[in-house]
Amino acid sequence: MGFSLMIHGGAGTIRDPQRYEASLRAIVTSGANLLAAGSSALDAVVHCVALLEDDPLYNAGRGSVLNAEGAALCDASIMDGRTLKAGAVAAVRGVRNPVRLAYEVMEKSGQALLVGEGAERFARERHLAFESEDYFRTRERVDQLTKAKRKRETALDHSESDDTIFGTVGAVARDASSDLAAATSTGGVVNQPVGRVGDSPIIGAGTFADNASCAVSCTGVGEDFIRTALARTASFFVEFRGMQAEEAAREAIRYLVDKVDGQGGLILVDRQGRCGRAHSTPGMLTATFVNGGIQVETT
């Protein structure tokens, strides 16, 4: 059996798409090489999302935006389509790769979601890498926060003069054993209030995977995705309406817009390995490896 892999780097108004293309291509290629060597879908999505977290181009891990107090607080989740096991973390500080912590929560904690100091304590117990505050305070993110505060923008306001990318990264995969997995990671939104959590660590809203249907990773205004349980909704379209990946992705975004006028996008791989993407924003950053070829899309 073949394998499929799709990653995303966020959705929104993308004014300089070429700056992302090489990174997306390299990361999806690296993940595809793992799958070709026999790795599981679960390993592939962790690998790809960790690489996206390490790249300051994206709003996750090192490139996370800063909240109203100037801190980078990260969320992430992962789900195994074979077992329906899931792990998630929210509002964690200093963890280099939140997706790896989400994986440890799934595999070693006996829990599904850990937050804040408790999640950080568990990360230390599992000997995961931490970084200093300066690692996360990139010049671009400091400037974004300064501008947001000057304009008194709320957490979900965005300036039309800049790249507007709803900050999430994610990956979905189907491996050679036909198992599915999904993972998602984010730094939230610029200048968000302390305590705010979006959809990325919420199973069924920002992330979902089930071998009976598909694997989904979402990006956008988190409150919209939580209220529509959009990742799970997309999976229903595959499992119970018989939709293929592209149709299910489009229908899910149509539902998001119809119900709550939602902004964002999602990527999806179905149980046959077909990949789909859809968004209600002007653009979305994705890269896909399927049938031996790579496609990078920024619109």
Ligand code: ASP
Contents of the next structure:
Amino acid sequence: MGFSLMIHGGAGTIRDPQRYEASLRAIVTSGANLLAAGSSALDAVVHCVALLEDDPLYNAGRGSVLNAEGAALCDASIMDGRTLKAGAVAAVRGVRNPVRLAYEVMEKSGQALLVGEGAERFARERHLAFESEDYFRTRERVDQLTKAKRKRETALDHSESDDTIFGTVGAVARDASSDLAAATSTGGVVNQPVGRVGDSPIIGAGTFADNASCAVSCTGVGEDFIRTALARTASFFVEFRGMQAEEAAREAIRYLVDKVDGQGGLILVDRQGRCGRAHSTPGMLTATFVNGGIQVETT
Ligand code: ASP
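Switch from the form predicted alone, shown above, to the form predicted together with the named molecule and output its structure.
Entire complex below, previous chain first.
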């Protein structure tokens, strides 16, 4: 089997699915072209997640949801299934592509997770691009925060009670050499308290990759995914229970619901290049490139 690639744009109640379809298709196509030209799974997931971050439709990078103080603070992580190297950043401000910073942390810092000012300082040292606050804060996000504050709630981007339409992003890939990689990026949840960090930058919760099993990227209520170590749990099902991609994705979400009544979804590619997706929310935005064909799904 050749290469496979799957991306997601968040889970929840997707009110206007057609709004995302062209973007998801274009981004998965661009990633698939890279893989076809011989790029690694790692490069493909960075590329796709950076494109998703640049698109204000999604809750990552530009267009991230705003916290209780009206700031867009970003979290991201990446894992290399070949080496089990991982890098992550949390609560970073101003870095245009948090996933590129996570990659730099993995490759150049000697650490696995950097937060806040220290992560930003490291981004400067690595000459990553910065943007002004206005670049990240879109009109829709300001309105979304105002509404959440009025209702005194913290909410998932695609929550039932919310009619705005954006989401956390991620990508999983298997390249032509059968190496796996996963990456995830988010602005967190709407109106989150200062200092709150969800699952997206936590290896084993929001992101996991191991050539011995699969690559996983999650989205949903971060606390539920942290408490169940869900990305690692899904990979455990592949590695030690012999499940195929679709079954492992389904079983992991069943586990999330059984254990903590969790809300969210995940994407997964296994070492044979098979892809799986599952969610406990009404919908999830995904695009898959497998066996030469593209499939975009919004439910
Ligand atoms: N998992 C993210 C968090 O809890 C939110 C999301 O997936 O939309 O920070």
